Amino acid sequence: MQRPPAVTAKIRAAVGNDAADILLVRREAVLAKAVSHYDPVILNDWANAVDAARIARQISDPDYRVLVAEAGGEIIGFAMAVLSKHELKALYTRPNPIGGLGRALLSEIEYLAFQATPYLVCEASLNAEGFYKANGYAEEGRNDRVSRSGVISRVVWMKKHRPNINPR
C-alpha cells in the first residue's frame, strides 16, 4: 500500500485580497489552540478583535511584513511583523496536517524582520509561550492585557535578539 504524498506549504508575501482568509485563520487558530489556557469570554473577544479592513491596511503598510502559508490552494497560516516597533505582531496557523508550519513561518518572518531590526518582541499567549521559548525567545515579563472591549487576558512578553550569523 502506498503512502499518500506529503502535504507541503508554500510561504509567500501576503497581498491585500488575502485579508479575509488571514482573518479566518486567526479566528480558527485562537478558538482551537488557546482553549486550554483561556476561558470562552477571552477566546471570543480575542478571536473577534480585528477585522479584514485592518489586516488589509497592515498588508499594504511598508512598515509591516506579512507572510502567508498556503497548502492545497488555501491559506493555513500567517505571520506579521512591525519593523518600527521591533515587534512580531502575529503568528497563527489553523489546525493542519503539516508539521512545523509555525516554525517555518517564524523563521521566514524573522529573516525579513532581522534585516531591519536588531531584536523582536512579542506578546505571546500562554499557550504559545513554550513554542517561542523553543525558538529562542526569552521571557521579559507577564502582563494582563486589556482588549479594546475591556476583556483582560494574561500574556507573556518575550524577546529575541538578531542572531550574529544569518545563514542565508
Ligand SMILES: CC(C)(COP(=O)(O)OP(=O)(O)OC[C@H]1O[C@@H](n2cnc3c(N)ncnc32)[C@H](O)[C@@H]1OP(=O)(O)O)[C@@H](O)C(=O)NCCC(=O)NCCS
Second form
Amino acid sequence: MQRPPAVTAKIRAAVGNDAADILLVRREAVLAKAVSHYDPVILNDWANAVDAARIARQISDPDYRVLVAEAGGEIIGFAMAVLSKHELKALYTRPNPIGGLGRALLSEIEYLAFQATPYLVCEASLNAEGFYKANGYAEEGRNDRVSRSGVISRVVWMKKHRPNINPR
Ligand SMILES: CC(C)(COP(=O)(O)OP(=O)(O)OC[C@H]1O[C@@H](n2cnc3c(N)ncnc32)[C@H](O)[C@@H]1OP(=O)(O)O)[C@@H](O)C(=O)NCCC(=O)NCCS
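Right, the form predicted alone is done, so what does the form predicted together with this ligand look like?
What follows is the whole complex; the chain from before opens it.
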C-alpha cells in the first residue's frame, strides 16, 4: 500500500485579504494550545483581543513583517514582527498534522527581521515559553500583563540576539 503524500506547508508574505483567516487561526491556536496554562477568562480575552481591521493595517504597515503558512489552500499559521520595536509580535499555529510548523514560521520571520534588527524580544505566553527556549530565546523577566479590557495574565519577556552566522 502506498503511503499518503506528506502534508507540507508553504510560507509566504501575508496580504490584506488574509486578515480574516489570520484572525481565525489566532483564535483557534489560543483556545486549543494555551488552555493548559490559562483560565477561560484570560483565554477568551486573548482570543478576542484583536480584529481583522487591525490585522489588515498591520499587514500593510512597512514597519511590520507578516508571514502566513498555508496548506491545502488554508492558512494554518502566521507570524508577525515589528521592526522598530525589535519585537516578535505574534506566532500562532492552529492544530495541524505538520510537525514543526511553529519552528518553520519562526525561522522565516527571524530571517526577515534580523536583516533589520540585531535582536528580537517577545512577550511569551507561559505555554510557549518552552518552545521559545528551544529556539534560542532567553528569559528577560516575568510580569503581569494587563489587557485593554483589564484582564491580567502572567507573561515572560524573552530575547534572542541575531546569530552571527546566517546560513542563507
Ligand atoms: C507556540 C506555537 C506557535 C508553537 O508552534 P507549534 O507548531 O506548536 O510548534 P512546533 O511543532 O514547531 O514545535 C517545534 C519544537 O518545539 C517543541 N515545542 C513546541 N511547543 C512547546 C512547548 N510549549 N514547550 C516546549 N517545547 C515545545 C516541539 O516539541 C518541537 O520540538 P521537537 O521537534 O524536538 O519535537 C503554537 O503552539 C501556538 O500557536 N500556541 C498558541 C499561541 C501562542 O502561545 N503563541 C505564542 C504567543 S507568545
